[in-house]
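Taking the form predicted on its own, here's one chain by itself in structure tokens.
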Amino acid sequence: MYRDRLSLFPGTVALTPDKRGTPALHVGGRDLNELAAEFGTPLYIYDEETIDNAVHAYQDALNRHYPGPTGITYAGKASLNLAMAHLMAAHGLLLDCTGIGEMHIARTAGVPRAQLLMHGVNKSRADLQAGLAQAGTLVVDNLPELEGIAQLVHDRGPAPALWLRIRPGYAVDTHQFRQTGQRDSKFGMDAGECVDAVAFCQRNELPVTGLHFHQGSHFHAAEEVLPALDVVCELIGRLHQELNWWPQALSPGGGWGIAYHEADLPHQSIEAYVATVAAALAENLSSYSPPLPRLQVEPGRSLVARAGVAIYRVGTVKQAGSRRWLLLDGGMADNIRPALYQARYSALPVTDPLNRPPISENAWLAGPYCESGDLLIEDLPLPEIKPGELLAVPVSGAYQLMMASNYNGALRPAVVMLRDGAAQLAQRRETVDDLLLRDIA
């Protein structure tokens, strides 16, 4: 009954007998029991081959379905550290950094300026200075920001390529906290403001070269992009007619969803999403004489989520009323998404995950923190689980660690990158001394 859950794990998942002959979960050629013994728990692992395959799926789909130039931007907010920045840069992707902090990570990783893109809805002066000095592309959220950029350029020199973020008036069907494209969203400019922004750039000789919009994160029907794309293409026609301006690049954002739970299967493919957007863009702009803009998709979650697995150790098993509780050594401090978005996850025991007989009471998985909201997975069919066992939670590669906290003095977990049987520590586990680094005695 648990076999469907295997397809949620990275593409390299395998069941391999351990020293006692008992099947155990392997990812990237490594036994998860051995990784937990070596690096401790909670532990986050990333399978690089799964990321490679997701990048190639986007590249292949873009090449097949869009007649113009194409590109991919990795949204670093999904998961970013030095190792991830290296990997995405090696694939030739642009790296989307929100503000000076993510930009510092990318620059420390050695990502070339041409592959750096800065985003942000309320960029500080320090953010803008870093973007102007270090990014190849800067996405402008609003007119006051554009005026600030013009002043900084006047004071310090040339600007990078500027893209204007449009607020199309349409959001996708997702949790309200993940919606970004609606008419009253805090993000971007409406069509009239965008026309004013292009005219401002022309008057001030600023290199405005592209348009960007985003409707929300973790949606599941590609057709939801089409109304916003129609609005943006109509705006492009207006800009061409009134200001003789045409974008070199157009980014319809990202947010393509993935399956987190076996109930989410099957899920529409990356190709279905890309094919829908590409065909609509090419058709909408086919009557104009300038060449098609570069279609620059912006995935984050759909590149890295399935590549990640969180490994927890069960500390206490208890019965409370009708609930069987499995209390783990991690929870809302490393994964706030169930509390914030009601995100639904699944799990398997690391040892003998498929053959153990089910029991009548489903499991409720929670962490050690002093919050009733510290609930990782609700009402999940699982076999009997004993204290000390390891549980693996798939699809843990996006947003979880980027939102992690030190609540209750929690120590953020180690992160390990896997490829061809080799395990490379990407981020060490925090220590109690790390909790004091910002304190002044």
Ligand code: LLP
Second form
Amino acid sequence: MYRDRLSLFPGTVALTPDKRGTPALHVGGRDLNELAAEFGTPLYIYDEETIDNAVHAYQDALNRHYPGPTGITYAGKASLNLAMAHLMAAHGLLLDCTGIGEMHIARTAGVPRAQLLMHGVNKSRADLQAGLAQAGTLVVDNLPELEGIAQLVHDRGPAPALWLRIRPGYAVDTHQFRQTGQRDSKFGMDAGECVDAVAFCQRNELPVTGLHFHQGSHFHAAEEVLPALDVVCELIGRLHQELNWWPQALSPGGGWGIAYHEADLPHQSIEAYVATVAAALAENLSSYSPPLPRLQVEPGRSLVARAGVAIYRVGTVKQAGSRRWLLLDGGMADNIRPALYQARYSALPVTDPLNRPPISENAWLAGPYCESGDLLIEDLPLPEIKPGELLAVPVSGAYQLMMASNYNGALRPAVVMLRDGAAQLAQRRETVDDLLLRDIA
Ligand code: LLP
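Next up, can you give the form predicted together with this ligand of this protein, since the form predicted on its own came first?
Let's see the whole complex now, leading with the same chain.
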């Protein structure tokens, strides 16, 4: 009954007998029990092969379905550290950094300027200065920002390529906290403002070369992009006619969703999503004479989420009223998503995950933090689980550690990258001394 859950795990997942002959979960050629023993828990592991395969799925689909040039930007906000920046840069992807902080990580990883793109809805002066000095592409959110850029460029020299972020007026169907494309969203400019922005760039000799939109994150029907694409293509027609301007690049943002739970399966493929966007864009612009703009997709979650697994150790097992509680050594401090978006996850025990007899009472998985909202998974069918056992939560690679906190003095977990049976520590676990690093005695 738990077998479907296996397909939520990274592509390299396997069940391999341990020393006593009991099957245990393996990922990237490594036994999760051994990884937990070596690196401690909670532990976040990433299977690099699963990331490679997601990148290739985007690349193959773009090559197959778009008649013009294409590219991929990785939205670093989903998961960023030096190892991840290296991996994405090695794949030739652009790296989207929100502001000076993520830019610093990417630069420290040695990502070349041409591969750095900066986003941000309310960029500070420091963000803008970093973007202008270090990024190959800067996505402009609004007109005052553009005026600030013109001033800084005037003072300091050449600008990176500028793309304008249009607010298309259509969001995708997702949690409201993740919607960005709607008419009253805080992100981007409406079509009229984009026309003004291009005219401003022309007057001020700023290198405006692209358009960008992003309707929201974690949607599941590719067709949801089409109304926004229509708006953007209409704008392109207008810019062509009124200002004789044509984009070299067009980014439909990211947002393609994934399956987190067995109830989300099957999920439409990356190829289906890309095919829909590519065909609509090519068709929409087919009557114009300039060459098709580069189609630059910008996924985060769909590249990294499934590659990640969070491993927790069960401490107390408690019956309270009708609930069977499994209390874990991590929860809302490393994964705020259930509390913030009612995100629904699944889990398997690391040892003998599939063959234990089911029991009638579902499990409630919670962390050690002082909030009843610290609830990782509600009402999940699981066999009997004993204190001290390890549980693996799949699809943990996106927006978990990036939104992690030190709430209740929690120490952020270690991150380990796996490839071909080798485990590389990418980020060490925090120590109690890290909690004092910013304090002034
Ligand atoms: N491009 C822009 C401009 C974005 O704002 C985002 C995500 C992406 C691309 C990538 O979207 P993705 O492909 O990862 O869906 N914390 C939320 C997700 C917030 C997404 C923010 N922007 C969550 O945990 O679900």
